[in-house]
Amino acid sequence: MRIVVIGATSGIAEQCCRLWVQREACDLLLVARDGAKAGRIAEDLRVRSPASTVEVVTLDFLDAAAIGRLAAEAALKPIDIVLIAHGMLPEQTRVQADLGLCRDTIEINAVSPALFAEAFAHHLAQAGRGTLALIGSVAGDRGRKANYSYGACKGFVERYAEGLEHRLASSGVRVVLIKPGPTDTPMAASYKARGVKLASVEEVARISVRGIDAGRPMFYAPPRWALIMLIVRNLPRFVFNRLNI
């Protein structure tokens, strides 16, 4: 199985790499800004699975001519995943006081995701085979002050993947959209360290693992945020509006 995961330092894809290698030999394609600690994860994968291939690539994950020629190269070998699993969440409250990291937010967690989406989607559609999964959030459902600048970010990630999903529909492509809730990784210290529950990141990636195997459009991680983020889409905004998240 050939997989490319784009963010492969995120929490997630790391443990989904290992699912992978796991129950098969794969080549993986790991594609990340950081590539100490890429090199980190891909030597880890080669102990666990000697079986398999693993391969790193470093760039500038808003350089979108860099990013069309990755996506080129890397479809010379047939592709059955892609994962797109990279992001920032810094808190809020520095977001709406900074408009650099603004910016960086939105390019990282919206624009970013959006070029590596579409130039791989244009090959996978070229062998009409294959799936791309994105990871979004259960932050993108609603805009709360707790996170709107994240959130809707995520939001747009949805907006994009039911896009491709509708474009690609006769394709033989599959484009499924992975919506963790708040997760133990790295990126969700600030949440942990406010005491927030989090879900494991093993169970989050084997959700998600399940998921991208089915080629399900969208789905929750863990299933019980479903029902959560039915009842907060639907609160009324005077009763939204008084609740503290």
Ligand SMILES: NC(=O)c1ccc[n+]([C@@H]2O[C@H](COP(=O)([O-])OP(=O)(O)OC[C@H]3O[C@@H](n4cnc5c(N)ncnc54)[C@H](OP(=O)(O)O)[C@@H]3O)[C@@H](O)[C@H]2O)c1
Given for the second form:
Amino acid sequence: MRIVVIGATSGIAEQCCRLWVQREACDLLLVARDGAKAGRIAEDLRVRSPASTVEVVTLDFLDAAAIGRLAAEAALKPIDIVLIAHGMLPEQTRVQADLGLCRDTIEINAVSPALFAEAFAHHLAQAGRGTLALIGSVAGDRGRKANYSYGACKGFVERYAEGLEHRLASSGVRVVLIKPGPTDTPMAASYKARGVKLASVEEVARISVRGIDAGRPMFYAPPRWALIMLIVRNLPRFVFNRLNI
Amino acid sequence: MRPVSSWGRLSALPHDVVELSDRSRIAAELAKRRPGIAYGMGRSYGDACLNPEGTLWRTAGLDRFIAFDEASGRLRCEAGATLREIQDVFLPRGWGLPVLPGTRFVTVGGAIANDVHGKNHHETGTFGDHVVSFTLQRTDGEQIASGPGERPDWFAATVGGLGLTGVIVEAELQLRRVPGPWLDTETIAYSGLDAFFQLSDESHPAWEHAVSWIDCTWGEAVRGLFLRARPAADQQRTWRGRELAMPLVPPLSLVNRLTLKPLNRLYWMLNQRQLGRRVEHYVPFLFPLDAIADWNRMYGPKGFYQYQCVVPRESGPAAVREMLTAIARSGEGSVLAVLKTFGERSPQGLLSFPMPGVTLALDFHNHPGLEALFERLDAIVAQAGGRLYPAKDARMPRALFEATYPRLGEFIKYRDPGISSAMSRRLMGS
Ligand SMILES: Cc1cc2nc3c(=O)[nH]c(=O)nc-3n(C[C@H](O)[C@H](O)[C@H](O)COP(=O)(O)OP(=O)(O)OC[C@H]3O[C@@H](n4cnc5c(N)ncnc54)[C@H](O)[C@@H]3O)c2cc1C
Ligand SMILES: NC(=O)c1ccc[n+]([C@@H]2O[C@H](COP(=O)([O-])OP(=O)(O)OC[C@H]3O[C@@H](n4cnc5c(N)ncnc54)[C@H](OP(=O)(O)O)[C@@H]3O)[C@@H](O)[C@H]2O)c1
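Given the form predicted on its own above, produce the structure of the same protein in the form predicted together with the ligand.
Okay, now the whole complex, with that chain kicking things off.
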């Protein structure tokens, strides 16, 4: 298996990599902004699976030209899976008070994943095979006062994935959108401090890997969020707007 | 702040939990919110890993492997890696940990800090005996690389050091070759303590692992099951572990005065079918309780105490007999009463628990009046020259700790002033 992981230092992505190398030797390309941190993850994966090859690449996640070059180079060898995992979740009140942070949030959660997805979609389409997986979020299902800047980006990622899926429907390329609920990674540290119940990152990764294998266009992780979000999406405004969620 | 408990669930007080996951940032994190204490998987029963209203440095995210030498079996890993993960990754490659406590959901850091032991102490000693080196992060920014041959004084202080000498960032462990996961096991029913000691003596060294469950509700005339195991010759089998879970905390302890005897009888009866020899996977044999996730909830909202002591071999049989009589007389009791012997090997740590002798562990649901029994047991242990295991302790009096850990004075010098736990305040005053 040849797998490219964008935002490879993400807790969810790291666990996915562990599952992948555990079941067979893989050829992994870890793409991150922090090379030292990604290097430590690469070391770990090599210990787990000495037969795998793990390479680290760093780049600026908003540099369109660099992203294009990365995808072109990576695609010199056939790619089985691309997982786009990076994201940031700042406190919503801080985003409201700081337009710079608002822009950064939108850039890293929406613009950047779209650039990576677009770049790799091109090469996968040419090869006529491979799976392009993106991580959305339950937060993208309906705008909420608690995290709408981030949530709007996740909604955008979902529309983008949908469009790519439509475009690539008749090719051999699968597009997969994973929508995790609150998960125990550094991103959700402030949720955790407030006592919000979090899914384990191992569980979310297991569901994600399985969904990617199956090429499912969209799924929640853990799956119970499907029902919860069905309700949340369909609550009438006069009810929803009174909820403190 | 969020509520945090240890395995005994005696309290759930608020802690400021800092998640460590990037080992290059630990020095900075520790400097920020002192004093704190490291928290691994919280499998200690008492307050060794707690610091109410203060900082906890949780190490679960610090779980990466760093290097493995397939020729020598040496593994370098971060301190939050669990023994389970190590076993799962390396056993299929013919390597395993020489010392495994009764649960695999324990971190390397926690295993070092309590210098844990397994059911094979006669053969492999304690966890610290297989630590080649570690890196200790002090809260003042200093990093200390230590091992038996490098700054050995720091090694002796940190092995069994209850997390008080610094935060272990990474460690190098010596794994050993293992033929596979399967064990030849034997279960023998016995009655009377003499039979236990005789079985123990004759089991070493032919059987690597040995442990005994006893029904302590029978008083001095204990009856028990002696379990022993050694690597099986045939390793070509398949195993599917099943995991159950205790889904909620019952409003009352399921173990109480009314259920105590019936539960012990039931356990005895269920095991009558298991007597004799068979081949068993090492996971259910070494970690029987891991089969039910969150089993500690069965003791209800007030939690439970474990009382684990060791007494030297010479005074051991008499002391154990006296303790069992005292327990039976008090009307208290335990469904999980475990008896095993330690070998001659002295542990490396200044505060390590094991000593050559016999160790008894009992669980008691938390209710008023227990302390009187504990004090009676303390007196027997002290009289016999034994001591209590801090990993299991939430209540031992400071005087008992001081009297039974003679190297405490040497240890104190190595404490990190930026580290404090509920246990260290209780037993060392700060
Ligand atoms: C079912 C069960 C069976 C058990 N059986 C046995 C047994 O057979 N033998 C035995 O010896 N023990 C046994 N134990 C106890 C257990 O092995 C110890 O309590 C162990 O230390 C728990 O490890 P942990 O990772 O959960 O650490 P915690 O309980 O979270 O912490 C334990 C201590 O380690 C320190 N610590 C943790 N990480 C670090 C670090 N990175 N650096 C410095 N200090 C650190 C903490 O500060 C604390 O003092 C058992 C426990 C259970 C629940
Ligand atoms: N955790 C949750 O509760 C949750 C819920 C729903 C969806 N998700 C989504 O799941 C995905 C993975 O998140 P996670 O939970 O694994 O979180 P995480 O462990 O905190 O990882 C976040 C990742 O994003 C990277 N990143 C952040 N800002 C970046 C930037 N400016 N440039 C490059 N990389 C940047 C981080 O890199 P560094 O390591 O260098 O910081 C890290 O790799 C994200 O898309 C997230 O939105 C998470």
